[in-house]
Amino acid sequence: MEAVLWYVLAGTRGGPNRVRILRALDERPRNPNQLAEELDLNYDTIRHHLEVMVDNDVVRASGDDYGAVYLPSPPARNHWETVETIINQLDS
């Protein structure tokens, strides 16, 4: 899981936005529309990053497709120290 986190959050161009999304989801579950408004990102951009993170088991959806809210996955929670290390490196 650590390698996946480094790849998804720090190894690609979309990493910084994925970190922003993951930070927001760490505070509380949100749907894509809420994330788009809060992070001032395009809705389709949010959907793309959520899809990448779901495919890599970094976040999971709860609920049906349209009204689904997202939250960090259990594997991501189990490796949260790695997530924080990545966040700190991207912030510096």
Given for the second form:
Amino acid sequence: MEAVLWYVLAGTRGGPNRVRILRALDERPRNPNQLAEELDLNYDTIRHHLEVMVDNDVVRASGDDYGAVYLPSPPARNHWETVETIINQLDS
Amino acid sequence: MSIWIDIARLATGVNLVLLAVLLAIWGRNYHQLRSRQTLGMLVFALLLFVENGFALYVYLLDPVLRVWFSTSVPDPAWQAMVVFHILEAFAIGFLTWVTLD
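Which structure goes with the form predicted together with its partner chain, now that we have seen the form predicted alone?
Every component of the complex follows; first up is the chain already shown.
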């Protein structure tokens, strides 16, 4: 899981934006629309990043309905210190 | 005479382009994240870039080796070399593909 987190969040072109999304989802679960507004990113960009992170089990959707909210997955929670390391480095 | 050196040059050139893409992405991520992991990826791409740059140099520019490689290396040796270059291009290609995602 740690290697996945590093690659998905720090090794890819979309990594830094995924870190921002994950940080926002850590504050509270949100749907793609709220994320787009909060982070000032394109809705489709948000959808794409969420899809990649769902694929890698970094975040999970609560329900499959349109407008479902997303939150960090249990495996991501278990390795949250790794996520925090990446988040903090993005800040500084 | 041989088409193999052209394929080798082409594959090496493709590797250089793909590695330049990886260097740009990982360089930007390292700039933002400053972590050992992002530095590791950056150094990895940098060293492979140097390797391929050096290969292209001896195939294309070096006054002595260029002539030697294009006239004196027999086809079976080239075919083996080309397999290395093409496998490397596929390896870097897949890595670029997932990194661009």
